[in-house]
Structures are given as structure tokens and as C-alpha cells.
Amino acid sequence: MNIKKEHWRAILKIKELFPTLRLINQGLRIKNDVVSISEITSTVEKDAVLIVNNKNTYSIKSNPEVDQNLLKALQLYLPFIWIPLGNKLPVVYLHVAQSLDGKIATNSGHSKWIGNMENRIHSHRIRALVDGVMIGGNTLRNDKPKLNVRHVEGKDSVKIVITSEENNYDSLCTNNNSKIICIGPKNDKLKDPKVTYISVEKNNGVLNPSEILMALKTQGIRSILLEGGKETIKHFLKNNLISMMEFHIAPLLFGSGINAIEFDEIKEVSEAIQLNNPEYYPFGNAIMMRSYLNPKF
């Protein structure tokens, strides 16, 4: 998805005054960069789009001469800004670049890269929107991702590992403007200056979603991007904590692999979680597919 540098930047400035808007419950006028607050009201002018501020969800107007591809931009990225009020807990969005059989990795854990440069770029702007980006211990110590945003414009949203290791973090720190967080049970023995530790309790060998996503609340984290990999994205599925759902779709053919997602059998066509109302974004050679669940906040 191609999207223009001011129409991105139009995408940050929303950021920035989302909070007031909220605040004094009134709506959006864009103009290709440029994005006021506006009056309430339901007239559209011929260039501008209009977004109409609605408690807790948005409507875009528009009319037929505004350029659409403003409004693909907003369509994409509205979602990570504009989080229902009053949420008990961060809104988990979850984006994986999966090979065309469901595999986010090789068995021995390779996985760079399966999507294209255009869904990196897709992934940076997410980034960039979100209060915070989450992986697991594997993920980690497998990939050593930086987590940045340095494709696109915009700030590295906080890093958050969910662990009970004691890992490097070194890769994390690459032109690191954020905090990391590294989310596991107590230990003591874990010191790295680098890194803010959150305990949460385990139990039975699980840390409690639920209970993470409370305690990274207490640290201002409203929306999260969760990037994998399969055994992290298991907990917060079942216990049915995620909003939305991506998934890159690569045309390639792994035959053997990590799948994306994974949860109890089932033995029944019906029994499969159903993704309503699914949308779908062409991205260069592949294709991504967007879906909303209902979670429990």
C-alpha cells in the first residue's frame, strides 16, 4: 500500500490531537497535511474529509473529488488511534507476515523475511502509532528485532518482551529512543540497567494475560502491537484479549514451520474461531488480510 509522505503525516498529526479531540468531543477536518479541529457539523467541503467524532467510534465524510487515497490512509490507520474510551485494558492488535500454508517461521526459528518491504513499512507506521510493540522470549533471542520505527517517519513506541529468561536486550537498544520492558515473574537476579522489569505471577507455567496487560496499563499503555510469535500470540488468543487481527500473506509454500496461530483441537468445522467482516489490502506480491474480533476489555 502506497501511501503519501502528507497523508502520513496528516496520520501522526491525528495522533497528536486525538487525546483533545476526545477530551472536548468534537471532530477532524483534513486537507492533505493539514488537520484542524473542527465544529460538528455534517458539511463536507468539496477537498476536505471530515471525521465525525462519535463517543466511543468515528465516521470518515467524504465526497467523490476528495483524493482516495487520503482516504485508504485513513482507513488503515485510524484503527490504531482511535481506541474505544473507557477500556479496562490496552487494545491488543496483532500483525503477523505468514507464508501462504500459515507459517510465521522455519522450524529452526528463521523468519527474515517472509513479508515484503511494503508490509515492513506497514508494520513501522503500526509502530509508530501504538503506545507499545510486544514479542515473546523466542522471538527475541531468535530474530534480535530492533522493534524501531525507521522506515517511516514517526517514535518508537515502548518495547515490551514477555519472558522469565534472562536475555540480551543489546538488539532492542539499537537506536533506541524508548523504554523496554521486560514482563515476567519476580527475580531479583534480573539487573539490566537498560531494561524496566514488571513482575506478574505465573502460574502453572503461564503468566496471566490478562494480569500483563493490567500492569502494563499502570505504565500508560493504551494500545499494543503484538508481533509474535506463535506461543505468545496462543495466550492472548485463547483468553480472547486481541481486537484485531493482520496477517501478511507471502506467496510462499513452507511445507513444514512455526504456525501463525495455534489453539486447542477442534473436531468441527464450526467450532473455528470466525473472523467477521474481513478486509483485504493488496500489498506488492501479497495480499493482507484485516479482521476485528470482540474482545472482552
Ligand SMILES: NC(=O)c1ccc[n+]([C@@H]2O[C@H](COP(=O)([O-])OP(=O)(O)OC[C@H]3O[C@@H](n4cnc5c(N)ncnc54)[C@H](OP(=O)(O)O)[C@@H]3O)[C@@H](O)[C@H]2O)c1
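One more: the block was the form predicted in complex with this ligand; return the form predicted on its own.
The following holds one chain only.
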């Protein structure tokens, strides 16, 4: 999806201004791609957009003369910014690139690149809007990701790795020295000076996702992009802690490989997780599906 540079800069400005809003009687006004805080009015001037608070989410007021590309950009990226300030836990967004038959990697762990360039740009935009990007230790070891925003304008967010083992964090070290957090059970052997370690107790042999989020909230993190891998996704989904899911569906068939989502066997269709009001976006030769869940906050 093509987003104009000036529209992306307006979205970055919205991210900057949002925490300063008085959500009762103020909104954000976009006029000629300049974003400012504005008192809420019943009418919107020509070529302007007014974004207002609406029961912990937002609504967009505009006139027909407004650039439709701006409205599409707002529809795509405002959900990553407009987060209720009173949430007890960080909001978690899931974004995965998968084959048509639901695979995120081959059996050997190879996954570069399932998503096309448009998808990589989109995921980097999300990284620039959230407070943290989170992966599991296996994803770090197999993919050696950078988790930065090198394809778009914006700042790197905090990089979060869920693991109980020592790892090589060199791939996450970028020129702007964004913070790296390793979160897992207490282990006095983990002493990489580049990393902030946070201890979380295991519950039945598994790190409790709610405890992980509570620990991250104490670090000032209010929003998280979850990028994998399958075990991390599984536990956050099973605990109903993912607010929104995006699946970039590439025109590929693996026939084997690692599933994006893998739970215990269900017996009836009614046991499946229901994805609400799915939205579909074209991304080059692929398509992205977005859907909202009902997380526990």
C-alpha cells in the first residue's frame, strides 16, 4: 500500500502529540498535512481532518475534498497510536507474514522473505509507532533480526526478547542504541552489558504472558508489536492478550513447514477463535487481513 511521505510524517506527528491530548474536548486537526491540537467542533473546514476521541477509540471527521490517501493512511495506522491511557497492560498487536497455507517458515526455520517489500515497509511503520517490538528467543537465534525501522522514517522502539537462555544480541544493536530487554526466569549467568534483564517466574513450566506484560508496563511500554515465533504467539493468543492480528498472506504454497498458529486439536468448528470484522488490504502481489480480538485489560 502506497503511503505518501507527507502523510506518514503527519502520522508520526500524531504519535508525538497524542499523549498531550485532553481526550474529553480536544482532537487532532490535520490541515495541509500539518497536525495540531484543536478544540472539537461540529463542523470541519474544507480540506481538513479532525480526529476525536470516541469511547476509548477515535472517529475521523472530514469533508469530501480531503485527500483519500490520507484517510486510508489514518485507517491503517491510527489503531497503533490511539491507546487508552488507563490500560492496565500494554496493548499487543500481532503481525505475521505467512504462506497461503499458513506457514511462517520452512521446517529448517528459513523465512526470508515470505512477505514482499510492501509488507516489510508496513511492518517497519508499525515498529516506529509502538513502544516495543517483541520476539521469542528462537526467532532471535534463527532469523537474527534487526527489529529496526530502516525502511521508513521514524525512531526504533524498544526491542524485547522472551528467553531463558543466553543469546547473541548483535543483530539488534543499531546505530541509535535503542534499548534491548531480555525477559525470562531469573538467571544470574545472563550478563550482556547491552541488555536490560527482567525476571518473570514460570507457571507450569511456561512464562506467564500476563506477568510479562505487567513487567514491561513498569518499563513505560504501552504498546507492543509481536512478530513471533509460533510458541510466543501461541501463549499470548491462548491467554487472550492480543488486541489486533494482521496476517500478510503471500502467494506461496509450502506444503510443509512451521505453522503460524498451532494449538491443541479442536473437535468442532465452534471451538475456533473468532476473528471479528476482518479488514482486507492489498499489498503488492499479496493481501493483508486485519482483525480485532477482545483482550483482557
